[in-house]
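Single chain ahead, written as structure tokens, the form predicted alone.
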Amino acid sequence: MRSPPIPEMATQEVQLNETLAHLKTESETLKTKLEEERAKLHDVELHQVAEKVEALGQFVMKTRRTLKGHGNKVLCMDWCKDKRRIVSSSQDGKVIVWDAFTTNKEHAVTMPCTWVMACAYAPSGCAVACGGLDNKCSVYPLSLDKNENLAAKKKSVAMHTNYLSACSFTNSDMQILTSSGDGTCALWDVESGQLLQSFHGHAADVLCLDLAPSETGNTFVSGGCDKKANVWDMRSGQCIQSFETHESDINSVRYYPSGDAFASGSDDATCRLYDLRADREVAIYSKESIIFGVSSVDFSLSGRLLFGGYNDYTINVWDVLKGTRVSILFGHENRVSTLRVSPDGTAFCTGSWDHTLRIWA
């Protein structure tokens, strides 16, 4: 008695599942092999190499300016290349351009949505980009006429299928890079709004991105809710390196000034340093007493200090080489949501859920 023939569809499905299972085990084996190879290179810790380096003396940083004017949580800020102006965005839907010296507001735009999570200054200083829960990135040209209606000149550049989490102009005003809750990053042409390249590889929301310093070529790094930090080639759209050592969402990534490494800050209450040439994590910045997440990180101009904005309202300053905390700064009355060092390295600015921004030096 012959067994009835199995329908062709079912056979194909079985084969497909087998192939999938096979590929899964293969990828796991390759992953393990990769980790083993990485471990072979892991011969020494950064702080051991830096033992002979002179320790940093005590330094005093204070709040030098407080910028008040947002009606709700400040979510993002960026410096202008002129080292003086700042753009900030807030949960109240407002985007404000400030003069950090005088604390005057130079421009204000009300966005059509609340939760403006991303804002960026154009390299020329003549435009700002912003977006958030509207899933878009909009560019506003800034004019010298203070009374001009900026909203009338608004240009929608990028469209995602979920919220915009970060945006950054490339080395010109003509291209903008965005990351989104839809799990992708994308490069756009500002003039036409055309999508030039998209970057797929995160398994969850992408929360942050940072462009490599211009001399080091066309790469950028992104971090997200899948606990991964990915390095991308902007021209090919390929992910060229990936690091997964954090234990929770990565909220912030920032390149080391030389472009050979980057730091990340995460909800797991640590900052970490990844060396791109060694292809591995080389330092962890954490303390038993620090239990709150890191929302934002940035390097000093020399790269010796790493500033971290934390959800317990503080800013921790780390010695990058020795891995020790050299200072803790108090002042904000709610969580620090954004932190950027000024282009000339003389000060840094923080934005907070307490509705204010502070300039420290």
Given for the second form:
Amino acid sequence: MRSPPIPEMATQEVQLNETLAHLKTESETLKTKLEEERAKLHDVELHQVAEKVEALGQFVMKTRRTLKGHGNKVLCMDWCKDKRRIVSSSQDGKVIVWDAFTTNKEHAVTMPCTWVMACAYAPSGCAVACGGLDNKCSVYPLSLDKNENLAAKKKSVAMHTNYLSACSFTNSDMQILTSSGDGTCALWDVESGQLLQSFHGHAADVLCLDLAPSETGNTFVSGGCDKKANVWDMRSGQCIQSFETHESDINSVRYYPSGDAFASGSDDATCRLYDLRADREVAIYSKESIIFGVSSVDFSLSGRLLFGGYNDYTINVWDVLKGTRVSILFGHENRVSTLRVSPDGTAFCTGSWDHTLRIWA
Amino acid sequence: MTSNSNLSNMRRLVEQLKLEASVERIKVSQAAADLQQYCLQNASKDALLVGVPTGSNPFREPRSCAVV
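Could I have the structure of this protein in the form predicted in complex with its partner chain, to go alongside the form predicted alone above?
The complete assembly is shown below, putting the previous chain first.
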């Protein structure tokens, strides 16, 4: 380091370093205090509270439909509110809209990029959003005319500086929330493409996000390669709670149906449950025999079951309250990359690197 | 200047930690009881949990084959 020629500058540098050291100490103290405060309220484990709850019986869940048509790994899927249509996206650049009852393909769009990592159905059912290595999120209105070229009506909404990892419409077709490999999340106006709010705080790629159920207000949770799950206020852009207990990338986050908690799935082969009002992790769903990462998680309608799609091609079904595994489902011939329960909870859909989607019930 | 951006980053981190420390928390026993109550209250509506009467789950219906 070049020594400053003027004595005043030397004093300034010393002051700066002192302030920096002071702030470092303050941050360490605050971190310790945070852990202490959280620990004070940790009076019992969730599974202990749930000891008296009746154990779950045997589950019979099978593949009821197989959706074939993608030419490469399925990376993402989403249900339409009508509980029967599904949009899926793939490494081959295709985005397909299916009728899950009949397995017919209703629409197909070829994106200009490969690895379409994110897709979402609009609440109205009239449009889908998708994106990936193109760093954008684009919205395609769905036409009733099967012959119409969907690509022509495409609207570019979000622009990130790295890949798009996840996207979700908010309560209406008018706004989209995105997460990106550039470490940020962002809220966009669909019509104008304007950035409404950006969310900074992750120290690495953000891989997933989920919006709180509408009754609980304007928050969402995100998970990233920095092993953190952050809860954000959508209006202020502020991170209001942060959880760092996973030991590796968080690939999926999903709110508990009441909105008071959320689950996460990670490359550390565990799923975890975080309660927002207790402000801490309250359960870990893991087994010594499960060593492959979790790519996606979702709850059943009542929140009693947690479904996890794993990189070892299986789906593990967990009893959320008791912390035990109730079922393991086989069928996919490669990693399960995406998993969502249908809007009315009658089935769940998985997408896999084996190019197919399966509906389970 | 790197030291200045370090400083503003640290300031932001301290402010963020202060915010997170000030969150109002409830006991895990209370939170757990509420989670459990929600599960039990909604269990009957959860088709994947309790199953539904035969014929009312569209995915469990046997479907007629369609020639594609």
